[in-house]
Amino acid sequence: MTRLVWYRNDLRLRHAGLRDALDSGERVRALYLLCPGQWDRHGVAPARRWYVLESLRELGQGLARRGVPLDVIDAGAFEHCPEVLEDYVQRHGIHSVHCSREYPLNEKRRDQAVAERMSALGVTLHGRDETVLVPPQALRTGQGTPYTVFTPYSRAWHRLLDQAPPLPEQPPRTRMPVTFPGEAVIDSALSQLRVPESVRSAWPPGEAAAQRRLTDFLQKGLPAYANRRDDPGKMGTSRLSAALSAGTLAPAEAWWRARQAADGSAGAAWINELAWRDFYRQIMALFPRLSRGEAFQSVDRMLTWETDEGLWRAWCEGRTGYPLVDAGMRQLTHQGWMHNRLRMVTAMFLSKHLMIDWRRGERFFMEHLVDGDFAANNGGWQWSASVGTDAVPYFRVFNPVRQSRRFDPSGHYIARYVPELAHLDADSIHEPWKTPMLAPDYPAPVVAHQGVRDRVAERFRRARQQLEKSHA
């Protein structure tokens, strides 16, 4: 009899399903179903595909050294996974499948179809919530409803983890080494990708690299995290988002080790980011309309969005005339990553200054981010566009100049990614249109900040009125 570990976004050896399978004493195989068609449909960035595939290669090699062969099968897309998996378990005499649960709608539909096939075959399916610290169904308000505002969710989240803290998984036991049968499929998929060296060097893939980065952050970055996390010009964040998204690092390990190393508010601030991650996964799981391109707030259905392609291209290419916005967008397209503060600034600029549909920006981010995570990206965009779960409504509009002066006061970050402004002083670099002769190669602002808040408020007011009429 043989047990199967079905890997998805949990590409590591420290894995509860793998441990359970090995502890059984039975034969164990591992499987990854590659779905490039699904990646294509959702515009997954080449950088993220590369990170996943290289991490999968490291995982396969590590499993082989421990006596577990990892097969990699190109299933095409999710709808083919049930059939492919059915054939696989029959060919290899699998009686039990171990996997981590996933929460977006397409993933849940795939898993439901797989569960039905496995049940018909008499194969047991063991699901675990390893991609979160707190499962989506675990927390409810006093009225028995899901939390839809982060602050009360966070309080309940912290209380639950304080009462039942998670423990990190240990490396699996070792058996006689075997070969790694799936490596050729990975090589073939990687050969079709073109990822710049700037991304490869900045984002070393795999579990070992994630462990090193976590250790380095906890030792050097965590003590100053609360004070430096909003400064895009400094390495103030953990840079663990890609590892958490692909599962080369388990959130339980990140939480546990941060608690061990926590230093007052710095530790609490970073751990709270893990709470945000779980919160958006809870919203994604319990409100499946978000996976269909809909907003959490129904007013979104009545909003009128602009379609100016010139403004859209200016935003995509970092040519809006606002230095901090442009620096963020250029970092994204060149490095496959952007500081979280800049994600909010650029997303709010698109959805409020330009009034372009947030869904276009959401997809653009996914097409470039090495850490592209559906739930977190969707939640962040809806927050910025004021159509998500956030309790603060539409009147929040970031002033890009004020954000620039506050979080990049020296202009060092801007100078790095907008080199045509690098020669300006620390005052002029934030508003180069005031001294246009000193920055002749930089565009003027594509839209004025003055009046944006009033325009957004009016557009939301009309949308609410239309929504009320539709319900009358």
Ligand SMILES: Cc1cc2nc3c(=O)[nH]c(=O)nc-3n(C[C@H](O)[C@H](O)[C@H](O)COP(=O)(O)OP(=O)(O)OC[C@H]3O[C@@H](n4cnc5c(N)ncnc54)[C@H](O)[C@@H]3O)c2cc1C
The other form holds:
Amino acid sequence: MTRLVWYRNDLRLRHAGLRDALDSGERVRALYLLCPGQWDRHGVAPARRWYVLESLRELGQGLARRGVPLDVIDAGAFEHCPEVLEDYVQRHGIHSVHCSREYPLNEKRRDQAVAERMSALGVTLHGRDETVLVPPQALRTGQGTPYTVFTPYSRAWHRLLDQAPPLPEQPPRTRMPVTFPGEAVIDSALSQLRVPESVRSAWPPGEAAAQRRLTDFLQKGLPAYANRRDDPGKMGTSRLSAALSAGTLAPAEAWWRARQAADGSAGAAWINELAWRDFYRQIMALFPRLSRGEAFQSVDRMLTWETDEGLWRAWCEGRTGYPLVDAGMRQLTHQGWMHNRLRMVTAMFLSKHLMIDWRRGERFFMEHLVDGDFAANNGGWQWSASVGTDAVPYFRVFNPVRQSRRFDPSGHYIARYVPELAHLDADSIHEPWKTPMLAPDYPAPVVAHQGVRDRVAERFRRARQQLEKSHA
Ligand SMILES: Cc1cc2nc3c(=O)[nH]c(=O)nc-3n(C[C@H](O)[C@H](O)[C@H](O)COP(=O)(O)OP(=O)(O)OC[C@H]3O[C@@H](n4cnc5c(N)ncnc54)[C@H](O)[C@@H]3O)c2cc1C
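Please give the other form, namely the form predicted in complex with this ligand, since only the form predicted alone has been shown so far.
The complete assembly is shown below, putting the previous chain first.
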């Protein structure tokens, strides 16, 4: 009798499902279903595909040393997964499948269809909530409804974890080695990707690299995280988002080790970011309309968006004339990643200054981010556009110059990504249009900041009126 570990976004050896399967004493196989069609539909970035595939290769090698062969099958897209799995379990005499639950709509539909097939074959499916710290259904308000505001959610989240702390998994011991049958499929998929060295060197893939980065961050970054996290020039955050979203690092391990490293307030700010991660996952799970491109706030349906392609391209290419916005966008396209402060600034700039549909920006981020994660990306975009659960009020519009002076006062971050401004002093670098002769190659601002707040307020007012009329 054989058990199967079906890997998805949990690409690691420190894995409860793998432990359960091995503890049974039965033969164990592992499987990853490659779905390039799904990646294409959702515009998943080459950087993220590369990170996943290289992490999968390392996982396959580690599993082989533990006596577990990892197969990789190109299933095309999610709708073919049930059929491919049915064939696989029959060929290998599998009676139990272990996997981690996933919450976006397409993933839930895939898993429902797989569950039906497995049940018909008499195969048991063991799901675990390993991609989150607190499962989406676990927390409810006093009225029994889901939390849709972060602060009360996070209080309940912290309380629950304090009462029942999650424990990290250990990698299984080595056993009689076997071959790694899936490597050729990985090689073939990798050969079709073009990923620049600037991305490869910034995001070492795999579980071992994620462990090293976590250890390094906990020693050097965590004590100062609360003070440095908002300064994009200082690299004061963990840069573990790619690892957490592909599952080379388990959130339970991140939580547990942060608590060990900094008991009390030093780790609290960072652990709170893990709460944001779970918060957006529970919203994604409990409000499936978000997976269909709808916003949480219904006013979004009535908002009108601009379609100026010149402005859109200026934003994508980091040529808006606002140095901080442009530095963020260039970091994204150069490195496949952007600092959180910049994600908020650039997202708000697109959806409020340029009034371009936030869904276009959400897609553009996915097309470039190594950590592209549907729930976090969607949550961040809706927050920035003031149409989400915990939405910032629509009249709040970040002033890109004030943000620049406050969060990159020395201008180091801007200078790194906008070289045509690198020679400017720490004052002029934030507003180069005031000394155009010193930065002749840099564009003038594509829109004025002044008046944006009124324009946004007016659009929201009109949209609300229309919504009310449509309900009347
Ligand atoms: C418009 C927008 C789009 C975003 N898109 C993504 C995305 O596709 N993938 C992604 O992982 N994060 C996304 N975020 C959240 C956040 O920007 C990144 O998680 C963070 O910048 C990653 O850097 P880090 O690992 O150094 O974070 P740290 O500050 O070290 O935080 C630790 C971990 O907590 C989680 N986290 C931190 N902030 C958030 C948040 N606001 N929402 C959800 N989880 C969070 C991440 O897993 C992160 O790795 C987005 C935010 C915005 C505003």
